[in-house]
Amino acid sequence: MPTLPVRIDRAAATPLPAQLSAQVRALILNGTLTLDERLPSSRALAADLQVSRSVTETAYEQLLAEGWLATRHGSGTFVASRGLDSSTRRATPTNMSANKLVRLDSGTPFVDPRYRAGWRRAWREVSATTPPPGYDDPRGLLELRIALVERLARTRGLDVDPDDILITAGTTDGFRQLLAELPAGAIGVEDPGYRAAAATVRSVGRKLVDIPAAQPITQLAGVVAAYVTPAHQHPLGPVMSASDRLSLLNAARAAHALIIEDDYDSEFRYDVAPIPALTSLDRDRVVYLGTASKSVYPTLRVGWMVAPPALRDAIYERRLTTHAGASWPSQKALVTLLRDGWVDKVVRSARRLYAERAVLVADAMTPHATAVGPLAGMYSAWLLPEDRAVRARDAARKAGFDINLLSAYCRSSELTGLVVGFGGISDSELSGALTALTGALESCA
C-alpha cells in the first residue's frame, strides 16, 4: 500500500514523473495533503510505487520548483502551500475536466481525420518559410488574397481582385474594424441572431437595434449599418429569398445605410448549390465578411473582408498604425491548404456528413418540435415551448451534452426552442444526445 494515494500507469503516454507530480499537486489543491504535512522520502515512495528513485526525485524537484513543496534540512520534504477552499475547488482544472460537457453547438465544424496529413504538411511548409522581418502587409498576405480571388469567384459569385480583399483574424475581428470606420449611429443586428455580433456592437459603445430575423426588411431608418446572414440565417436557418434581398438593398439605399453580409457557412448547402453572395448584387452598398472557421478550424482565426473602396482604404490606413491583422503563420498555412485542394476536400466530406446527420436530427426531433429552416449547414433550429425546451436541454446536460436554447440567441424576439449542432462531434455522441433529448420530450408530451 503506497504511503500516498497515488498510482502510476506505465502504459500511459505521460512520463512517470509528470504523472506523479500532477497527482501530488492535485492532492494539495483538494486538501488531502495539508500545509506542513510531511511527505515520504523519495526513496520510500519509489519503493512503495515500485519505480526508479529518479522518478520520485524528478517529481519532487518539479513540485519544489513550483513552490508546492519545501525541504527542511535534516527533516525531509513538506507541503508548502494550502489547498483551495471548497468554493474555489469546484473551478480547478481537474474538476472542470471531470464535468466537461460535449458541446452540440452551431459553430464547431467536422474536419475529416483522413485529411490530417494535409494539415500537417501545411504547417511543415510554414515552418520552412522565413517570415517577414517586420509587420506584414496590412491588407494581408498577397498569396492568400490571390487564392481567395479564385475561391470567391467560384463559390460565391464575387468578381474581385486581390486589392479588394482585406484579411482579418475572423469575422468578429473584421466586424470590429469595420465599426471603427463607420459614421456615428446605431447598428442593426438580426434577432435572433449571431450573439458575437451583438456583443461586438455593444463592446464598441454603439446602440444595438434589433432587426426581426427571417422576415422581409423594408426599412432601415435609424441605423448606419445592418448585420445580416442572408445565405443561412443564424440561427434559424432560412435563406434570404431573391425578393427579400432586393427589398433589403432598396431599404439600405433609401436610408443611406450599409449592409454587412456575414457569409459564415454558405459552402454547406446540400439541397441545392450554394446561394450567391448578396454582395454580388451591390458592391457599393454591401460589405462581405467570410471566414475559414467553418471550413477549416475556428482556432485558425483567419477571415476576409470585401468592402467598398473608401471604407477599405480607411481600414487599411488604420491598420498601418494599429497592425490589426491576422497572424502570418495562419495565413501562410491557409494558402497551402487552399493551393493543395485540402479545403475543398474537407468541405465536400463535411457536406456529406452534415447531410446525413441533418436527417438523423430531423427524424428524432420532428415528432416533438417544428423545424425552422431547410436542411443545411451544421445545425438546425427547432421551435417548441420554452418549458419543454429547458427540460430537454437539462436532460441532455445530465447525460453529458450541452445544447443551446433558441431563446439564448434572442433579445426582443420571443421565439423558443432548441438549436441542435451536429458538426464537431462523433456519431455516437450525436446518438446519445438525441436519445436524451427525445426521451425528455416524450416524457413531457
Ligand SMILES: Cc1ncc(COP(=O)(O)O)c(C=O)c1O
The other form holds:
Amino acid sequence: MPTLPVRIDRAAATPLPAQLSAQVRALILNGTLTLDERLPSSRALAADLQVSRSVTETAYEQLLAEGWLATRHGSGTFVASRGLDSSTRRATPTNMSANKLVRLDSGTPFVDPRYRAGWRRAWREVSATTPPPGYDDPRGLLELRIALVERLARTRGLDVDPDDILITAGTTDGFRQLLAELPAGAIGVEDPGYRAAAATVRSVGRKLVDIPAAQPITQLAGVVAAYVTPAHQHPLGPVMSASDRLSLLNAARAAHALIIEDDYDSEFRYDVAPIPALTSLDRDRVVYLGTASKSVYPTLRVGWMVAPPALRDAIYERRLTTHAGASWPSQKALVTLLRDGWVDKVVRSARRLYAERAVLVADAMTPHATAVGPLAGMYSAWLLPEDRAVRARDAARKAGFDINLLSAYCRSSELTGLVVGFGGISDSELSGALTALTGALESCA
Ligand SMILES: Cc1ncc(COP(=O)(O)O)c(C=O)c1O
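Coords for the form predicted together with this ligand, given the form predicted alone:
Entire complex below, previous chain first.
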C-alpha cells in the first residue's frame, strides 16, 4: 500500500517536489486527507515513491510554509487545514490516484519516429532565425501561406492565393474567430458530431441546432451557418457523396447560410484518393478549416482558414487589434516541415499504418458490431446496443484502455456503440485493447 495516494511523473517538466506538494495540497482540499491526520515521515514517503529524501522534505517544507501542514515536536507532520466544503469541492485537479489509461481516442495521430531527425532539423532552423521584432502579418506567416497554396491545390483541389489564407491556431481557434464575424443566429452542427465545435458554439452564447449526421441535408432554415465534416464525418465516418454535397450547397444558398467545412483528416483515405474539398465547389458559400493536428502534431496548434472575401477581411481587421492566430515559431517550423517533404512522409507512413490497423480493428469488431463508415482515418465507429458498448468499454478500462462510447458524441441523436481510435498507440496496445473489447463482447453476446 502506498503511504499516500500520489504519483510522481519523472518525465514531466514540473520539478518532483512541486508535483508532490501540489498533490498533497489537492488531497487536503478534496478531503482525502483530513484535519489533524498524520502524514508519513519524509523518509518513509521518499522510500515509498522511490525519490530522494530532499524531494519529500522540500514538498513538506513548502506546505508547512503555506499553512497546509504543521509539525508537532517529536510526533511528526500533520494536516493543519480543513478541505473545501463538499458542496464546493471540485475533483482532485491532479487526479493522480487514478491509474493512467491508454487512450484509444479518435484524435491522436501516429507520427513515425523514424522522422524525428527531420522534426529536430526544423526546430534548429527556427532557433537560428530571429523572429520579427513586432507583431507580424495578421494573416499569418507569408512563407507558410505560400507553402499551403501548393498543398491545398495538390491535396484538396483548392485553388487559392496566399492572401486568401488566414493561419489559425487550429480548427477550433479558426471556428471561434469566424463565429465572431457571423450575423447573430443559430449554428448547426452535425449530431453526432465534433464535440469541440458544439462546445465552441455554446461558449460564445449562440444557439446550437442539431443536424442529423451522415444523412442528406436538404434544408438549413433557421441557422446562419452549418458546421460539417464532409471528407470523413466525425465520428461516424462516411464521406459526403457528390449528390449530398450539392443538396447541402443548395440548402445553404436557399437559407442564405454559410457552410463551414472542417477538413481535419482528409489525407487519410486509404481506399481512394482524397475527395476534393467541398469548398472547391463554392468559395463564396463555404469556409474551409484545415489543421496540422493530424498530419503533424495536435500540440503544434496550427491550422488555416480559407473564407469568402468579406469574412476573411473582417477577421483580418479584428486580428490587427487582437493578434489572434498561431505562434510564430510553430508557423516557421511548419514551413520547414512542409518544404522538406516531412509532412508528406509522415502522412504517407501514417496512412499505411492506419490502413493495416483499420483492418485489425474491423476483423475484431465485425463479428460483434456494425461499422458505420468506410475504413478511413485513424478511428472507426461501431454500432452496438448501449449496454453491450458500456460493458465492452468497462472491460477495456479494467485492462487499462480508455475507449469512447459513441453516445458521448450524440446530443439529440441516440446512436450507441463505440468509437475506436487506433492512431496514437503502439501495436501491442492496440492488440491488448482489442482482446479486452472482443473478450467482453463475446461474453455478453
Ligand atoms: C472533427 C475534428 N475536427 C478538427 C480537429 C482538430 O482540431 P484542432 O485543429 O483544433 O486541433 C479534430 C481533432 O481531433 C477533430 O476530431
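Just so it is clear, the model here is predicted, and its values are computed rather than measured. Numbering follows the first chain given and starts at 1. If you superpose the two forms and keep the largest set of C-alpha atoms that fall within 1.5 Å, you have the rigid core.
- For A408, a C-alpha deviation below 2 angstroms is recorded between these two forms after rigid-core alignment.
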